[in-house]
Amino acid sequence: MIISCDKCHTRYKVKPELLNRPIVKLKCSHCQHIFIVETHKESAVELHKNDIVNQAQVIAICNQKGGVAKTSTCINLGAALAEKNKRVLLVDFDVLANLTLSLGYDKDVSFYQLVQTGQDNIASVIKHYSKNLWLLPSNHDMNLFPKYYMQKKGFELLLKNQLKKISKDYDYILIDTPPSMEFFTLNGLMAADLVIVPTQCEYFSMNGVTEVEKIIKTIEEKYHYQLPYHVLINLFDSSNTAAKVIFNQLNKQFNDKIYKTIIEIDNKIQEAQIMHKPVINYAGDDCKAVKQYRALAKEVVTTS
């Protein structure tokens, strides 16, 4: 079981047998902070340095509704984390390859070529975009995955098993998923430690959040582990009365699951994509979107 210190966020792999009572006190060997996990033990357990998990936090960006800026979230959150000196891998797991195109790459190689040719070195298809930021690209050949692999046992673990091989090389791995659930989004969710669900403040997008929540609960029940998620308010227009009404509904329905940071509509985001750049590398520090994505990165680091 993975436990994270709530002060310095060092991650530990804790043996389940240590968590067999209602409450457990944990002492972080990195910062000496003592914190409580409401789970299964009354006495304190000291976490050791050799228990530290040296692996990336894998985050799937997911919503069954299209047009909610999943790709923009992936690019700009990734760039903001990279700016904080975190090593970040962006995974384009959408057959449309919008993430790949947005960063200015041709659709020449993808995860499909890696799996189909039986290569064991996933690093061979990863592109280095900028300081602390890498890309695992996509192309149209990804369309063939469901045809050849959907009926194979363990197809939902293809991405997870490959990412394990390189997890120690990154601090964060962000997965951009398509709006359909099936092969690609299921693989993304199974590989994830955390799910971010971007949503506009409009009815159909809000319904997409509910559908993702149902799927996460199904995965938790079937595979017997917890998959936390947070909702990100995206493309928010504070002058839109309907948007404000739905914003209040989202807060009532999902409450503590919603990030405090709100990403508002900003043309600079679209301009940056045209220039094949994250908005942080395109616009100045005074840009509204730049400030908001930096705030989101800080919140992700603090809460993940």
Ligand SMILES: Nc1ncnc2c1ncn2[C@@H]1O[C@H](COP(=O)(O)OP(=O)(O)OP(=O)(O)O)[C@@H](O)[C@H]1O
Given for the second form:
Amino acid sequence: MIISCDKCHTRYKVKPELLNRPIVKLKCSHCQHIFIVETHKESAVELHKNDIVNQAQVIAICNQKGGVAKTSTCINLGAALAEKNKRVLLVDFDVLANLTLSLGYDKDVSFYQLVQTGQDNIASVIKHYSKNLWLLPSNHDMNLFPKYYMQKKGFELLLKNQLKKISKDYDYILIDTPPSMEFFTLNGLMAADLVIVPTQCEYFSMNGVTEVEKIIKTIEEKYHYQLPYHVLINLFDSSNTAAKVIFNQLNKQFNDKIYKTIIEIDNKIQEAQIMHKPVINYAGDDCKAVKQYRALAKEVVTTS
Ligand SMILES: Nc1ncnc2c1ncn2[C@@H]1O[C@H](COP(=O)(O)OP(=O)(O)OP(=O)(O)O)[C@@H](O)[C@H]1O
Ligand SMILES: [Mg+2]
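After the form predicted alone, can we look at the form predicted together with the ligand?
Once more the chain from above appears, this time first in line as the rest of the complex follows.
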């Protein structure tokens, strides 16, 4: 039976005989949190590292405001995690396929072909970009998803159900979503264990964060589980007075949900995209964006 710690979400395969009492206390060996499944027992049953089911942490990158660096965060955080020896799959879940194009791939195949042809082999459409970094690409055919699948029961679980099949092959799966709250973003959120909401320090982007927060709360209420999220301040310009005002407002409103790492404006990000590379593979160690995405990867690993 698979049980997940209700604090850090580490999943364990628990032997049924440990759960043969009405209520059982379990202690997570990852975060030491003690949680109750159902128990009358006094002492906690200690879970062991060997019981941990190797499953990727799935992170959806969402904000319905356009141009807040969702795709750039996906590529560059992904590459920084890969550099830390984490096996990372980037999922392009946007019909515009910016992520696919940014990594230099043609828009020849996508998740749509997989679902449409009823193939069961999701791995067959995945491309290997570089050491520890893979891409599930997108193309225009993804446009057909809302048309043919939106009315079908359980449409919002299409991506989650496919990712489950390959989850054990990766440490992190990062999903890039479009700037709207519909089929693709909903699928991304439903597949996620964690949501990263990139935002500029700008009024409409901040409003986008509040909208994502509302959808997350709706999902939590409807499906009875917790979906943690973090806000990532991106494209920050410290010379902009209005940006500083919004920065303070964001900190007041979202407080400990905000990553300590801030990604500032750096043209190397755009140059790297033209060269079809993550900034880490393009610019040197002294590049501001490289340092900041490395810091973000460290923060994601330690806080998730
Ligand atoms: N830190 C940065 N410094 C400078 N430019 C950046 C930075 N991050 C992203 N950009 C640029 O900002 C633009 C928007 O970024 P990106 O495409 O990642 O946003 P997005 O939220 O995915 O947009 P959309 O909502 O359209 O999908 C791109 O041209 C990208 O190269
Ligand atoms: Mg994008």
